[in-house]
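Just one chain is shown here, as structure tokens, and it is the form predicted on its own.
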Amino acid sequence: MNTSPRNIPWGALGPWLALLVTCLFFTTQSERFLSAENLSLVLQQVMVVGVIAIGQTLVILTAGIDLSCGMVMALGGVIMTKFAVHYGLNPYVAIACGLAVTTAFGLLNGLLVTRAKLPPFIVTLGTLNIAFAITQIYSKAQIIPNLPLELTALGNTFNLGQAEVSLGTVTMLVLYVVAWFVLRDTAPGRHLYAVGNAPEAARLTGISVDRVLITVYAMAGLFYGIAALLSVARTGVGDPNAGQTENLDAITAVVLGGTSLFGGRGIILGTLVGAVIVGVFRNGLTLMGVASVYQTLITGILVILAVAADQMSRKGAR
């Protein structure tokens, strides 16, 4: 089989279908759906699960999966207000070191399923109640207000035409850019395709794939540090309940994107297109005055519908 990104079947087109299908549903069903402003909020909401599906993206192109995405998140945002505020520390230097933790619990879940042998999926069960233990035990349980402009410079806005655009949705966009042309152009994007898809053949093809696997898991942890930023820069504060909910959005993202769960195939501007999905999903049930439990609902119904048409899709390739 071919494991090229730029060879992806269906689930290239089928994430923009979806996307198109849902947008002419609820502009049916509310005027004030498409306008621009309601739009922008769309990204604005989408941007935090956005970075961390990322991440989320490039470990599971090697088949791999991380549960604890959302708090590892919870505790960058922690690590870097209580730094910034509580310590007094330089703002950017605060932003470095909730940067360097999250990375270092990308390592260690790469480490774990590398050099201990571990399944991915227990990992980072483990990892993630390891988080959030310690996001809980270091901020007391307390929000962490009054925050430093530096941290919360990415939820400014600018206008574009109608619309508030903030510069947090811009460098989700800018990261999504630059993780498409890693993965589509250059030898370490192709490595992840290959390891994801045969990992035995891959590493007879002299890859190493122990290293390929660690540096997966390092640069998801970086994403979740920025998505930590991001999610700071929204709220205004550094909350420790945040991530709840993030790492089974993100996998949503990722697996409504076209992304093979089964690792080798997929492409990451799908995944974006996953998020965005999600976003109108609730945005779209919000307008329409769906109460959030049904919203929920109907999430889990599309990651089902996604899963099994990925399914099929593996079945007819075969």
Second form
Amino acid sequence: MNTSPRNIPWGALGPWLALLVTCLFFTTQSERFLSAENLSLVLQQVMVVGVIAIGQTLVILTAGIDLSCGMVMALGGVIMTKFAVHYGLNPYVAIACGLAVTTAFGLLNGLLVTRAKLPPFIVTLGTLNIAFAITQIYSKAQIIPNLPLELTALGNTFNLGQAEVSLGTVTMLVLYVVAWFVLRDTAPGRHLYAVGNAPEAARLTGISVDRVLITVYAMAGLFYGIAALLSVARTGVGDPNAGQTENLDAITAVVLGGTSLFGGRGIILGTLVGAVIVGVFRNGLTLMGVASVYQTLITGILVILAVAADQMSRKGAR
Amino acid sequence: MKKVTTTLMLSALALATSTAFAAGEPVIGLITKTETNAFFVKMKEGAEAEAKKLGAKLLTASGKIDGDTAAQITALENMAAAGAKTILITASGDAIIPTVKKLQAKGVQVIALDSPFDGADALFATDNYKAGVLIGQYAKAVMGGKPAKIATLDLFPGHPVGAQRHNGFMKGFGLNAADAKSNELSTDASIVCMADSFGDQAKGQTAMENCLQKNPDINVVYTINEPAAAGAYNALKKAGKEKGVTILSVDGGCQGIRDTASGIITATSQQYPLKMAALGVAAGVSYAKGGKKSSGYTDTGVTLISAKAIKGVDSKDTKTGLDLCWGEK
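Swap state to the form predicted in complex with its partner chain from the form predicted on its own:
Every component of the complex follows; first up is the chain already shown.
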């Protein structure tokens, strides 16, 4: 089985093909769809899930899963906004505190997975609830309005021809390029694939599997923190109810992007495509005047097709 | 997964409460859609205060998100098992009805708060259709005969409250719409975009952005609640179109009233969750003591709140609204 991330398997074209077909379909259905303005909007809408999904991809590449991502993000957002608004902290310090807390949550996940040897599904199911509860208790289930401008700066936009690009979208794209480069061309990136493929073999070649895993979960937490900042910038408030559906949306994006749930295989840029596919459906169906349940229906079908394709390519590789 | 967590939480709750019941004191359950929406937080507070006053024991539970009927069904069963003879519920959907029927057969009184459903013993709620009519009339007066291009940011498909507010709004605006019994959203040529917001600010913003893509000339926006309205305003502001667009909403939470005072929302219909909860608990205590079940519909009232009074439309100012609002003042 050839698992080198440099060797792009044919299956990796699947997500791009799906995106192309989807876009072609909506182009025939609505003349507004294929405008630069509309497409840049879709990118703005997917930036939060897109950044969460980077963290999620790292975790899934190690054959793990992180159910806590959305709730950890909500906690980060509440901390950033509450520290800045209610305690009057310098906004950048408040942001740093939020990032520190989400990274710490990721670190906690990593420690429980490696040191306590608990399955990632259960660990993150637990931390999902812990993060949710802390968020609700700490915020008293109230949104935090009146944010300083620094906290919403990533929601600002600039014009690129017809397109209106938000700084958050740029942030997301930069993060994807960096993650893609690190995973493809650096030793830590290769180690991550090795651990996801065959942890025992990785250990025998001298890779500290535990250290890789802990780093991956902590890094994922950091990405959720960045997503929190994007979410705050997008809505303009600290929202304790943010992230309730984002955990599954992020996993959906990863799966649609062709990353294998069994670990070790996948290309991070595919995840971006996966997130965009979901955003395109929501946007396109609204333009067509179709109810949102159909988006859910189609997403469900796509997820199953994506996993089935992954399974078949595994069988074929054997 | 949702089910697992709810079961875990509920078994912890059952464990914590099983020892706490004194003999003889009536047990009343309150199940809300979520425990995070300020509306339900306030409702719970109102129920707790009334239960304390009347010497009743209050059990509470909720779904994780709106529409989470699995969690509500589990809560209904567990509360009946815990000895509740009256359960108050803001139903997340009709999926709970079979369970409610089963419990009623065992002598449990089930009262709907806020959201009606078939087979409830009684309903204490806002007249959501009327709430819609009020903001519809206001919008009509604001437009003063100018042609309207309307966007509606609704709840989610098939929900009675969402349909009643939407159709009531259309009625108030003078458009053809279904009556209060319909669970379907009516349509009209002047409604140029309909999208689901799930009553959530971020999803409301996304919905409005997409609607503006569909039709950039939208000048009236109906929203299911105030978070959705705030999201719609964000989208309009980003597009540089916040001026001259009339945004209507329903709820009357404190943040919503503040948004009305600052011009984000043009007018909103205020409802009163504290009153719903207090009436519900009192009905539960009277059933426990006298054996008489409640029945029928009790209107808990709705008031149109706007920053600017308009001739021919009866409305109260935002100061009055802030006095009566729910959430953090």
